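Take a look at this single chain, the form predicted on its own, given in structure tokens.
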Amino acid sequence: MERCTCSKAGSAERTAGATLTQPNDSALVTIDLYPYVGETPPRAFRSWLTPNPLFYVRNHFSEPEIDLTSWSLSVEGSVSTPLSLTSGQIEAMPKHTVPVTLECAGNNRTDLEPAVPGNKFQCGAISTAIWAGVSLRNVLEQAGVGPGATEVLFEGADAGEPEPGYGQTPYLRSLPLEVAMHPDTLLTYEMNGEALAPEHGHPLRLIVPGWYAMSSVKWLRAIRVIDYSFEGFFQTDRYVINSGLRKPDPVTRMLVKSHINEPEHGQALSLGEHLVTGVAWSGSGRISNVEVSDDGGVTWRPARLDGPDHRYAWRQWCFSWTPSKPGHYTLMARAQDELGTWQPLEPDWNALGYAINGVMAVCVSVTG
């Protein structure tokens, strides 16, 4: 299987101007302006926590202006006691803090061939933060969930026309009741110890650990407990896996995946020992194994898991690599989660470009 995408001259020719082609490490890589979409610069992945200014941003509509003095969160629908909660009332509830990696469902969309529509994400639509707020379960228990409830619907304050002719709609997503009632599903108002910034959902953002981030509704203003399966644009028209071979499947949990931080693609290395590092994650459990290949996936050797080990956050890994001789090498990494699921070599193509988790290839040239 050919994984190298370099020219016949190899990667050495790409290295001379590498510093000129690297993204700005102190700012997001802009993908779109209206609404704003920006990727985390790859070098930020070397930190287990993503600094707030470098945490990727994915907006569906323009960022809403919210007056906190008049803002409240409504909880209604199939509940015994409808609620209207101010930010002060929410912050007075027991605080729950959870490290969570969020990945946009369209991350690595540019890996697919043939190309698909949507934001042209490379590898930076993923970041990790420590989120703090209240357990959604506490709020739902205060409201009293009705006996026939099956889902919980979340509404953001952002709104617009998702595609020509559809009409105006707020951003709406639902969760199965059992996911909404999990104690780690959060209504958050803090991110890495700071108040949520407007671009990340101030004053309140839903965080659904393990799920692709389209479920973590920003600028949350309403929660409705329902007794039916919600069908809306961002639930059934988008965020579905449509391969053209069967009925579309909904996008839910993040698939097992890994990323190589160092060395960088196109880098020139000297002959000798080098440390290959990266991160790996899965929405279905902790990472149990990472393996590295230096021959394009023919053979694999185990890497060492490193750094903090949290249920919903990516895991750092490292691998000591000594190339046997000068030449051109294709490095690859693959991860396995605690359920035994291995990351595939190739991503599954789908028409909207979601849940892309094929292995990453990094080509380097080694000189004597």
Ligand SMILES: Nc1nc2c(c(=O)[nH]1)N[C@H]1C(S)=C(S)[C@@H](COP(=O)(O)O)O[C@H]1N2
Second form
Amino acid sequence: MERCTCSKAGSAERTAGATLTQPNDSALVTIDLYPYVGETPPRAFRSWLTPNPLFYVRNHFSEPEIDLTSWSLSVEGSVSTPLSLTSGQIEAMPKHTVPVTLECAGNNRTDLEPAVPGNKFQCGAISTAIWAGVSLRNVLEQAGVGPGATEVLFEGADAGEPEPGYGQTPYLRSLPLEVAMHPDTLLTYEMNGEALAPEHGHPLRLIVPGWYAMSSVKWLRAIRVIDYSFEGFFQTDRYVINSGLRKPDPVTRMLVKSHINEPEHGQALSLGEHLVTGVAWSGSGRISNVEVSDDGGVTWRPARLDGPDHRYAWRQWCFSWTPSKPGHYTLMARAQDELGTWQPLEPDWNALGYAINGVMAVCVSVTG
Ligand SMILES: Nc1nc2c(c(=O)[nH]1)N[C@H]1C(S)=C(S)[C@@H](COP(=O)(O)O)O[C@H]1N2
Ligand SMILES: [Mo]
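Return one more block: the form predicted together with the named molecule, after the form predicted on its own shown previously.
Time for the whole complex; same chain goes first.
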């Protein structure tokens, strides 16, 4: 019995009663076909780097066809020297390499009750890769950012109608100027040492470390420096958290969160020592603590942080667990980041289902 078990804290009955499916570990778990959306199979989480073919895919429109012979990146708007850069020119600039975990803002949307519209993501809309390219800052400095600039707008080569009646639009997202100017904000052409695959944004993709992945625009074709607040569909209709009275909050940095890799939900274990393992991440900094509970969140004990420790990538952790007697157990993990923020037991429900970071529960039975 293996299943992606991203259930909310305390809802052991719900996960126990859910249909168990057998994900194929050598392929993405398809969520939608047109446009393609696929999750990383949970077992791939056991590898710190996600193998490229298992890196989740989330497209809003069909993948654009790009003719590399005529492709160039234009840098325009409020700049002193507009640029048009070929792949060769970009690759000749100093190379910057950063491991980054990307999580879709809608990951774990199926945890929400009542249910919300949108891709029915369980826990697989997250993956980690080593990205290589050039600092966006380097390109912006070459172009010379104008004095009144406040944001930088990124345009993908993909386009379509995001919702009936809206009209055609490319995929467009903006970033505050200071985030765009951060040296680790990258224009990437490589992923885990290989050329970017078409589905991940070949020939050039923005990577915004720490932010939910809607910001990391794929198939870049234009970068525009602007002196106003961009309000396109993917900026203000989507990727906002409507909290009722106030102006909607934009979705930005990934909230602190953890995932249990093993044991798997529904697994039968024998009495004795078992390793509970998983990953934890936060867009606001390194993970400082992970704790595990075997009694449904009543008591917690510290897990050991493990594996590579990089600012923008998930951290592996493990916990040695020796259940004292046979029975049914609800295992949970919770993470804390270096700002001191703990992952909450329950996520904040919001109408579009973004930034869902409640604790995951895994139910196991132990026999003597
Ligand atoms: N041009 C473009 N960029 C895009 C998207 C898109 O549809 N078009 N989807 C965004 C969203 S919502 C996510 S979660 C990530 C997914 O990146 P991946 O498919 O490489 O995992 O790309 C982001 N960048
Ligand atoms: Mo996303």
